[in-house]
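Below sits a lone chain in structure tokens, taken as the form predicted on its own.
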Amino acid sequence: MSYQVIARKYRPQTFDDVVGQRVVTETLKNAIQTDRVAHGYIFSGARGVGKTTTARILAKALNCAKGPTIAPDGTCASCLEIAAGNSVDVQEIDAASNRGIDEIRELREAVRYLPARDRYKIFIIDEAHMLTTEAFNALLKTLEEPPPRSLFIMATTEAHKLPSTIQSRCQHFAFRLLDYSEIYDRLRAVIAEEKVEADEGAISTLAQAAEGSVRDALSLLDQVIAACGGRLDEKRVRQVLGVVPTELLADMMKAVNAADSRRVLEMAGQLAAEGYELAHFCGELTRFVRDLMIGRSCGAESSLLQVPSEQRKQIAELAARFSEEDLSRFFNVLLRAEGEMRYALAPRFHLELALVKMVQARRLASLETFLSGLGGAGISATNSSSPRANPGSPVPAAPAAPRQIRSENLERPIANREPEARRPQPEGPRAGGVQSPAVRGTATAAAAAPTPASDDPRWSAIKGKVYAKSNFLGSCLEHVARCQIAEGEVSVEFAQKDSFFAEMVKSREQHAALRAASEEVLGQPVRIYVRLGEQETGTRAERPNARERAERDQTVEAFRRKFDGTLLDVKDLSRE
């Protein structure tokens, strides 16, 4: 057969053919002019981007006649055998196939003697993860200190494979996957060259379907080419590589849209039964809701998205009847869907799950605003005949704690407290008419006596505010044993055992934080005062266990009712 497939027709010839991995050629170029060729190279990446074409370039850039040069010429004796894979000194070694340590052992015998005829002798070992243990141990000390004008390349597409020993004695350079839009500028080019029509559909099938390699885009090619003859359309192109069509999977998302099951459902069997792979399949519908992902939060304009121009405005709109919130919930149902399906026995079940979760994705609420509606919910009422209570400023409610539902004593009836203005005063001596400051403090210790942190709606509405800013410091305020609200004062009292958490909440910064939420909620200036209660001798103290908080916990109770269920067990995570 005389015909030469695309793939090896176009393959790079010189370093600035190569396409997508200039900073790799660009180092070796440096290192070729300016005499610091290292002995050992390890070129890693995935299949087709350039790994062994690469190596074989860095030979004919070294052994080339008018070399070593950046640019060999192509024509002498030396580049045209290296070309062809036939050269003396330039020796290609498939490792997938010569792996054991007899190979190894002639490789070192080989390397011993000079060069034939050009500079270098050099030794190019592909997929060279393969090679057994004992023949990369047979190879260390070729590596380390090679003969004079020797070389050895390693190319790999698995380069975590090669023991650390190696690695530590070569060069590595990582061979990156190529952009949407580099595939796409290399296939117009080759297409041009070949004297083929191609629509722009056809070109981008083409480079999505690549996934990054070239070698893999430019064999599609070729396929095609054979199949089409010399005009490249976008569906026929898609027939050939099996493809899903764009517009099935537009009609796909738009049933999703509509909250269409038995669409979905139908939509799966009919894929079914055409032949379509359904895991390939789930991968399309995948990188489609990824493209509508970034039209909704980057713009349809975007060089992120990957598809043809007339496309952009069907991602646009179709991108515009979802929320970013649910595009990520359905790549993440895919993104599972897909891993399942490829070691799953019935991977349509595994679809249809998907598909069905995406339609019913978006009648689901958060959790966060679920649990933000009962807590409101829960002391809103409480709050409202709160004494300090503004009926323009409503005193906020305190949200459940992150990870713990604690109980808060709200039953005591607010309405039947006297108010302070009309509480007895306590006598004392008197300085023209003006109460002492000493008098007044007492006065006002007086009128407002501790009481358990629990019974006091003020002291749950600052625990609100403090979590809205601070969990740590909200987590804290948890351990409070009682709590003093008058004029202008905030007092907490902490237990002996809980001495620890006082010592943080009198920490400057959480200090101010808690100053600054009792301020909103009071609507005053304030002093915080926090100090440990006496030591605990023989009876238990009068807090409520967690039982008897959890059962008054206004939360609790509307979880209870939300569910209709029953409150089983209580862990207090204070006494842990």
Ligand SMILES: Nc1ncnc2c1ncn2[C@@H]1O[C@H](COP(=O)(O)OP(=O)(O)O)[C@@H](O)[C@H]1O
Contents of the next structure:
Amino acid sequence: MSYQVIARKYRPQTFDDVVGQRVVTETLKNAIQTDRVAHGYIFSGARGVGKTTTARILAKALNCAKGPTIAPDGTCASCLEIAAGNSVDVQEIDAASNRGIDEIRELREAVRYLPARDRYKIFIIDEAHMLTTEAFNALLKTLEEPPPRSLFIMATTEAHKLPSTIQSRCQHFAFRLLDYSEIYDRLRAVIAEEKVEADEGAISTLAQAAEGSVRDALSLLDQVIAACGGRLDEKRVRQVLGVVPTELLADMMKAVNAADSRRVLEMAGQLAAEGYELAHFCGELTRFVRDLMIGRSCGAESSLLQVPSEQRKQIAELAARFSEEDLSRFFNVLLRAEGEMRYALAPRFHLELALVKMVQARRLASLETFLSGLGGAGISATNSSSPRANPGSPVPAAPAAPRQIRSENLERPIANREPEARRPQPEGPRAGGVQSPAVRGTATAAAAAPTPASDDPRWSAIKGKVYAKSNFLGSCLEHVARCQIAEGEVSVEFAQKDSFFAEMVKSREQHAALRAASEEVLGQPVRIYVRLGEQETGTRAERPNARERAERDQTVEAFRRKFDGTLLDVKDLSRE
Ligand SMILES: Nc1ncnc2c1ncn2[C@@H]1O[C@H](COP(=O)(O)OP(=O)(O)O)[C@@H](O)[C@H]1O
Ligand SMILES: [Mg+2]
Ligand SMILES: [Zn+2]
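Give me the form predicted together with the ligand now, not the form predicted on its own.
Let us now look at the entire complex, which starts with that chain.
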């Protein structure tokens, strides 16, 4: 005897054998018992949830020699022929194969004749949404004036694609996806019948992989029996199906949450060592993050989550540790990596990069929060405690500068920052928050004012150190007009005419050298701030104006300090 695939072998033969579609089967049974069977039915739902099966059972129920009955015997000629798919009076049409034009034409012919032997002439149209307009029109005519003792059952995965004229003439049954536990039980029953041994984890793995479709569950079972024989254990089943344990996915996300890049890389290495297909793993992780995202946004009870109920708690718990932005960022990173990995020579690198990016994105998020807090602190400090240096020219408020900075924008600058910029800032003097630029920049008190460069012995010492290493930088520094050294910051000012030297000092290499020399002299971490003095000539009126505003703006100042940056260029967006 030839081998029959499990899904076919275990096709339910009675209404009560159909799992998980009680609403449908009870309604149909009721219709049969009260002799109220309609002329047209639409069975909609995902693949492998029992549409064709139920259509055949309905056909048997109506045409069984002992019928109409809700419990067809399954042994009479009609029942046997219907089950085998070769009954003259029950015709199955696959609209997907040739869009059904010929069949529907034939159908219109056939429907005019009474059933050859049985009570009803029944047409089961599979993938009905694929019918052509022409075929739909032909069908519609028949449905408008249904010949007596005829029945149409349209099975479709996409009911919304059926013309409304057809829909309105049929009874519509929506078949649901099955729960994990329903599929688990069905699998266990079939496995017992097949005399296969399987541990709980193996069945559970299959049930999850089926994602609500009984047919998929049974096809996968076929696949693992073929690979493993009569003994199924969880590990082997996972390997055959390429299923990544949820625990592993959860662990990975926990490591991301802890911003533990070492751990994520070690885990990736372990996966590779254990022979996991990494692109597949990446896909699974993407799916998991998607679940977390749904758990975060819609709640863990959402029907959008196709996971066993005991997993929902875990998802809720894990999702709560991330923000929606985090999760969508991860989702984005993973989707991209998954696409790249398919063609990559070294998929492992892409996975590692994606994982590290996620860890970084995690750190970034808190920085983002930090920064937004920072802007506010700077503003309040200025308003409350530090009178303006120059009350005659009020400093205009910054036009929404901080709000333009979003996490996406931050991603690059931070990733590219030189390592030295990450050095922890000294705590002490800064503990009270950012000092207002009005205090430090524009001379509130004589003591804080920048001194002529020549007057400060520390500056001379710094220059000495610089000269020892670089004559070029040393000679650039000779052009410094004024400098101010305080609180771990060395601020040097060049005159406008010396902007060339200022640019030189701003370059990455020179900037770093000046910093190193300053730190040596001052014995503490130092930030370098290079600026140009007031413009003496009034050539372009707007530019110095905008620049001046930017330089005095407390938010700009806060950013400059935080990132240890230099104000290179100012654009007046309101004038563009
Ligand atoms: N609700 C169900 N209960 C039990 N078995 C089912 C169910 N749905 C599908 N199956 C299994 O899957 C196979 C295919 O089901 P079928 O009814 O053809 O699905 P579809 O919804 O795609 O028409 C059946 O032979 C049966 O083994
Ligand atoms: Mg089907
Ligand atoms: Zn029968």
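Residue numbers count along the first chain shown, from 1. None of these values were measured; they are calculated from a predicted model. Take the two forms, superpose them, and find the largest set of C-alpha atoms that agree within 1.5 Å; that set is the rigid core.
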So with the core overlaid, does the Cα of A513 end up 2 Å or more away between the two forms? yes
Rigid core fit then V359 CA moved by 2 Å or more between the two forms: yes
Once you overlay the rigid core, does the Cα of D118 travel 2 Å or further between the two forms? no
